[in-house]
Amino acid sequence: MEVSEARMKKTVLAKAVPAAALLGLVLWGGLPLLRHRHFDIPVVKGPGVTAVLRLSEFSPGLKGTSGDTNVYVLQGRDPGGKALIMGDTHANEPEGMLAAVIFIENAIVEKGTLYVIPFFNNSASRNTRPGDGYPLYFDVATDWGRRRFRFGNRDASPLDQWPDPDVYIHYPDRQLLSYIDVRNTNRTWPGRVDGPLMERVTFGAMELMRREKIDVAVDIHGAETMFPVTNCIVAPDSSVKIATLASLTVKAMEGFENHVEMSPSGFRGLSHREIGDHGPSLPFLLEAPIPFLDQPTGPKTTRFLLDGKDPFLLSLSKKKKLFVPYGEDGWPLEKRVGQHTSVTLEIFRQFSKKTAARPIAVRGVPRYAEVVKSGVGRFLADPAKAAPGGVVMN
């Protein structure tokens, strides 16, 4: 009997042993992912914010749940046009959240009204891609420290919207997409109220932009220097003009490439094609060189997500093999966030010019030259020095 009980207990800890290590390896793996996932990005109200809203007040099936975030609203002091911009629709381009931010800590908006989104895929923003090595925060240096910023996904994370359906079906148009587009907000357009909930966020979107009257709607990603849609903006017919006159002012005063690309009308889902077809705004998609995104690369540290240079990039420039002018000093986010600031302040321009009974005038906000010459993190506010009430956590 004794020997019999001592061979249990063998046996109980045989097994006890592995299975404490096991658990000891998801703890060790799973913690920093659930810290990644309830990380909160200060940010803060600049001199031009009124207000600050939740999506959900435009698509109530949104409260409470992951998919909510913040929309920035920006009140001039005249009456004017009435603009969106959204950053993180891709939260692995963190190049138009930073765009956002700097317009929501800067902006002074005289004529007309700015409605901003940093975050606009805030479940894909707490998510990450741990087998492509993706690092889970990035810090950018300002005058007064640096500032943390989450570092996500291309998709919202399955603990959100979850299971993923053998073929998207889109709506309304009932185009087949991958699984995966139900949980990309650049397939999901243009959503509906009581859909998966990717789709309920862009419904959200297109709720805001049909009762405030939104006219111009600029959605701000990146796309790797192998993908030929880059430096560029996408914009449909009704856009076209304006986002030509935009492409061009900016190539000829400003000296980055940018180009324009026609948004495919038998490709659904995407907000330059969606936007305009479902609302009254006239939407533009900005495209800036990242990169990081690109599969030929060494590994994806923190520092390549920042100054974009790759060995094994630039011996695929000198083979022509890439999309965009790629050399020794790579495409480094102040250049990336700096087109985009540009890019969408002269298309405000271009559409004032265009429509002068709807004027969107907005000052204080730094254009490429500046942030190239001075680095993104000198247009980031500390918020250890705001009023009180004046930061907003996303």
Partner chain sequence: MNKKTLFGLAAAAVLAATFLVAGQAPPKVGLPVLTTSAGQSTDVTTLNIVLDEAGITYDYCDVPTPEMVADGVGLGGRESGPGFHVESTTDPSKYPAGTPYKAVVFAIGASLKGMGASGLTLDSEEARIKKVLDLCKQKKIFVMAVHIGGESKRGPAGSDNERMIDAVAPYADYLVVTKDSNKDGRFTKLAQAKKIPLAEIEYALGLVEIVKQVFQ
Contents of the next structure:
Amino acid sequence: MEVSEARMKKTVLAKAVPAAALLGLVLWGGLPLLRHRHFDIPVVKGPGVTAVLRLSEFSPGLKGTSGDTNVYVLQGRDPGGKALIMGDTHANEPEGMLAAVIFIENAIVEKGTLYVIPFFNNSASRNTRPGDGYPLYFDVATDWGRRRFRFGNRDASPLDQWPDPDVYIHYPDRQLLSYIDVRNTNRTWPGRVDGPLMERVTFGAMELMRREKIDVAVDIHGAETMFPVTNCIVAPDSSVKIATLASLTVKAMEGFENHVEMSPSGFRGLSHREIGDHGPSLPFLLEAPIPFLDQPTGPKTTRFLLDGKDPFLLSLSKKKKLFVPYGEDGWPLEKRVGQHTSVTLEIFRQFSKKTAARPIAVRGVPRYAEVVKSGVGRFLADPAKAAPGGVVMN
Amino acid sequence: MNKKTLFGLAAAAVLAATFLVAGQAPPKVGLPVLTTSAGQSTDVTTLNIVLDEAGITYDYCDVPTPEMVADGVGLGGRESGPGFHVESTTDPSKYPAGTPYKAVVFAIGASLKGMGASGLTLDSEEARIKKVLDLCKQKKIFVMAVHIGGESKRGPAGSDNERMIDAVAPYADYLVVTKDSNKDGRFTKLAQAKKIPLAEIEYALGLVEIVKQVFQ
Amino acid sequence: MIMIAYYVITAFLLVLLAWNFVREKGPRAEAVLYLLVMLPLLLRLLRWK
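Moving from the form predicted alone to the form predicted in complex with the partner chain:
Whole complex next, starting from this chain.
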């Protein structure tokens, strides 16, 4: 009797120890993910912001979900055309989000109205990719200290939309897409009011464009240096003229390359395809090279995310395996963000030239050379110094 | 001085620099003009947009045959179909259908995807271009060739892009190339050997001023 | 709706595994394997990952 009691004690202990270790592992690994998911990013309402809406006002199915996100409205002094800027469609391509935040915190709209959605796929921006060793946050150095942002993933969190189907059947064209694209807000356009959460997100943006009669929609991304569709503006037939003129102009005036890619009509669900096919807006999808996303690189550190320098890509570049020039300088964040602000402003300028009745005139937003020279942080406001009520959490 | 004025001045400076590089005044040809591609790359879209921007009207056909060119403005009423594109901004009141073209502009740049979409191979594209050029010689139609695709539209000798250059450039009456298309001086040498006037522009946008001079 | 069903399945599997873990009388390695399999299910049920 005594012997079996001792043995039982031993068995309980043998199970309690690994069980405790498991719990420890869950806490150690899980809590940072939990904190990241609930970490909010402050955005300062710049001098041009006149209202902050929620996307759920255009897509009721988003209310109370993490698919809902802020829409910053910058109504100009004079009437004119309307433009929509979206960042974080893919939340692991932060140059789009930063360009959008720069617009919100700096732009003064003289003619027309801007709508800016900096965290378009809010759920994805609260997701991560542990298998690739993604950092959870990154800091941008500013004149007043560091400003911290969430680093997200390409796809929405499965906590918000789960499970994935075996195959994603695109709505409304019924094209068969990869299962994972059901959580990718650049495959779920134009969306539907009662579809999966990510379709409700894109539906919200479509409704916004239809109701507000948006003229120009700019969806800002980053793409691998080993992917041919990088460093470019993707445009369908309707917007290719403006895109080409913008591309030629930035090359001549600002000295950086940004070619135009035609939006294929047979590939559904992409913003540059569906926005124009299902609404009044001219779509433009902007890509800047982000070496961090390439596969054959060193560790995915925040430093690499910011400076875009990698020895493996450098050697591949010498073997002519990359689609963009790549040197010792890498592709730093300043270049990527600066390219995006410049191209966006240039698209507005070209649109205004073509459509004199609906001009969009914006000042206060830095162009490429200024961002490259002064860094991204120079154009980020200090939330601690903002006027009361001047900070919005995202 | 506000930013816009500065930007305008910068634009003027770049365009002025373009002329300095170009060296000589472009020839004056006039309208109507047909734009087309040698190699079916998207550079011809850029060319058309440049003409739009310059306010020059044009007919466009991606794969014209000599018969179509001979039919003049309106390309004999042919319409776009699969693998065949026609567009016309030519003013029919000034240049009614059938008016002979004064010039054909080739945008040089090879794209296997583009040729594939039009059911062409490199060989058949070369043969087609040769026939069109022969007709131009015969009818005394001015041939202008532009290469604005930069290094991405160049390659080692004998490659797709170089074959397209060989097919058109030596037979052109006027060559316009961007600086980065001519990094190795190939067009300079070719122009000297064949005594073809050559304009080297800093950026593709410089083409706007050139086409204004040539066609206005 | 399907999402709720999946959470119910997750919880069910988790209970099953936990029960087996407690009842396991074989080698210690097997007990640890139960724990490892429980890990992702636990994280999803807690909505941490």
